[in-house]
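Quick heads-up: it's one chain on its own, the form predicted on its own, in structure tokens.
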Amino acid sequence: MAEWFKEHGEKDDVVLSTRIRLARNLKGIPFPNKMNADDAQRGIDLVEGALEEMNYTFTKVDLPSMSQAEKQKLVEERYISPNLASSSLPCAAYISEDQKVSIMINEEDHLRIQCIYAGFEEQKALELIGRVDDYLSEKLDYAMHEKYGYLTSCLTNVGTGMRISYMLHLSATVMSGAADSVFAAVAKLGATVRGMYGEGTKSAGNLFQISNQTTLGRSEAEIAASLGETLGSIISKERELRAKLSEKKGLILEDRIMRSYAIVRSARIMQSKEMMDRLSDVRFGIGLGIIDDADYTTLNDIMICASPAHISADFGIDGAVERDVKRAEMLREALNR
């Protein structure tokens, strides 16, 4: 099975991924913040029964039997949220056979349906998640209001319940000092900027999530078109700033990029934050054509696979220093092939 972060996508010099999330709730069951364990299990049983009849295969993730590192590994791959990983209620997650779609049960809402693609692939994601949602809407009794649309735990999700998020690499925007003005302009256009793992998280390696702020009063197509237009402006600005920095900084910028490339290919100890910062420089160098013997999919893959929970879960390494040693080894192997 091919994970999204190992694939190529459109405009992947700036856009790492496109993720669409639909918030849905089941009629007759209290919202997760008010439900008890029996309510939670009932929701799981209803969704599982619906998915068993679907010709698009899903596999249930056995969250109760997983270690915290294994759960966090799914967070790092963006298949589940930090909230679901730490939930005390009965909850569940399902991942499609092609690993494009995941469904979280009893997160903030009864269902959080997510579709993720590498790069800028809005239309593919909309089409696939729409098929899954249409099927489930026939099998399950969604909580809806004739005027307001889908009812959700958070008022900002009422309406379509749709959140489109793009993960962007904005190295030149940050390096040139333009981040505050760009993000302020984004907010005026009805979008919001968050960290790598969404609300309440910080940016790492100059990676940011850009998503729509509201879901009420506009159709899915209108939300997608508006955010797509905003994204286009951000991509153009980032590319423009990259060209200006390259022209202005010249050898200074190239030296920074090549130093980072040399370090990730030779270091013996590498902390997670330094890895993200160094890979940001390498990604920048690929975009400028300074580095031609590495590609974005390699960087995406190692960025995820060398994250803390992946190393802990995959290699049984719990100590921070031991993880840093293993991370450096993984970087050397990936970037010296």
Second form
There are 2 protein chains.
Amino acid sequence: MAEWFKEHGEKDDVVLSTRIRLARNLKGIPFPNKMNADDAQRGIDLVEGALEEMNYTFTKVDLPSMSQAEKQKLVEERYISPNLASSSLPCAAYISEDQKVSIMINEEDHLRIQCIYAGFEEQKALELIGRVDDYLSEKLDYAMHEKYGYLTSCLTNVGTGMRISYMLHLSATVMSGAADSVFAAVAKLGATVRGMYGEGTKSAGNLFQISNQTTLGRSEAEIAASLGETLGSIISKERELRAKLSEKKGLILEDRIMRSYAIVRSARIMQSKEMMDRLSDVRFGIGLGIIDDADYTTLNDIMICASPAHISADFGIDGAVERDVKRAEMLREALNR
Amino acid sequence: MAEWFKEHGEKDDVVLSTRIRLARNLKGIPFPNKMNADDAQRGIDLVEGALEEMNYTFTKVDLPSMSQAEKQKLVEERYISPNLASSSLPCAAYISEDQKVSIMINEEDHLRIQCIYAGFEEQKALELIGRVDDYLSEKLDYAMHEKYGYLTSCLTNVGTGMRISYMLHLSATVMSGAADSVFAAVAKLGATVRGMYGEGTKSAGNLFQISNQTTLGRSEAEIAASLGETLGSIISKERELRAKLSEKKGLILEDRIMRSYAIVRSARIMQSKEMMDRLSDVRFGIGLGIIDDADYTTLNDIMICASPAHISADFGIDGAVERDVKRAEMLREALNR
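Let's compare: the form predicted on its own is above, so bring in the form predicted in complex with another copy of the chain.
First the chain shown before, then all remaining chains and molecules of the complex.
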């Protein structure tokens, strides 16, 4: 099985990925922000024991033995969070055999179960993560409140503990200057817009994460349906604006897209930020049918594989300039086929 | 025979063209700045009569019947001057069968005989223009002063009436920040540096014209030798700086060159100024051996054929945007072979 970002998904002209995570905690162990190393180890042992018996194989990621670049690589692939990568407590991560599910132990909560698919795959993701959660809830004693639901370290997660995040490519929304109004409308509908790597991060390459704000007082299905509706209107708007831009500024757009495509296939030095911006144009060009010899999967793949930590870990390169040179080489190789 | 800019020449890594012009006036007719239409026509008739008998065929350019774009096209090809193209006096231009020599009548002087070659071709140019001048001096009564030599409208041309101009591509001199000091040294050696289209014009694409300042008190051969020496040192300096830049900033330079090359082969809209700058990088890339599937002649050719008046005249395009679109198309066609 390949990593999620090497696969195709639905509606991938706008939706890069569907990610769902559940926050769970274990009864009788202090929350991670209050726990000591012994508590932390106890949590790991409990979860690991449960996973070993499961009919769906998880591989432990040996975080303590990994370099910072190797951990960061997993962050870039979205299997673990930046917090886990820099945690000083005993912590752990497990990745499923099909590379769709990862479980972090002792991140903000004892368990962060997450599931990720390329494209728009809400149903598949809900189903798979539900299966893992159902299994674990039988083996582990989750901290729950009869009225509120799952208890979590941060109040914003109490209830379902569920956050669904869609990574979206909103090039036309941004280019048309409609981003502010669209995002304001999204916020009114109870969803949150964030940059690529979560809270407090900036957008790069016109990529945005849209996720549900509320976890409490509604069922998982209700939350998913409500966010799905919001998502639908963002996608429609983006597609509508793409068509409009293409009609009104066709040639200017084509010029910009073909220049970016030429540059990613020719440059000898390429910084990460520029790669994101150029690939955003290329992605737009594929959507408009201007570029027909590249596909979304190739872009998703190279975008992640040419991220800083990937280059550092995979090629043993530390210097920023050397990394930019390697990135340019990787882009030429991936896009000149 | 092809136009001069479709041919190869010596030292064309730095020298785009060698141009020599002679200023001559006819005895008994007021200088152009004082002449009336009858005087002007008399001059034309005299020269035309002389040319008809010559054993080297000249074709008359029918200026009065030409559109402004068609005249400007001849300016871009350097066969006539901007002044002649906009003259209100009766004037004329003749181009030789091999397209190496052109003669303008009633520009600043009664006759401006000029000869142009691609690359560094001082000897060929001196020889050919000398032959035409010798012939005409037998047929026409040139205005001369026993002591000073040929009389001209402007004092700066009195004497030999000769100006030799080399069009140079000085990318490394400019990029290294050495242009000011090199040009100051050139001025001390009695040469003038100007932009691409002569006096008062700016440089585009790192192209400069170097020409002799003095026309008086020295023979044609002495002037040519002295300018040739200055030219030699500019060429050496440029080549030396190219090697240095390539050694010190090889990758940055390669990145810049390959991006420019990719852009001229992919853009959908290209302004004239950008074309000049990008082609300057491509030219540099050919010189450094980074680009091996393009040659100087192709660049010279497209640079002139995609100039504004060429596009207007050849394709009947007047709007600036439409012209930029056509230019991009021409570049893609010329450079994607």
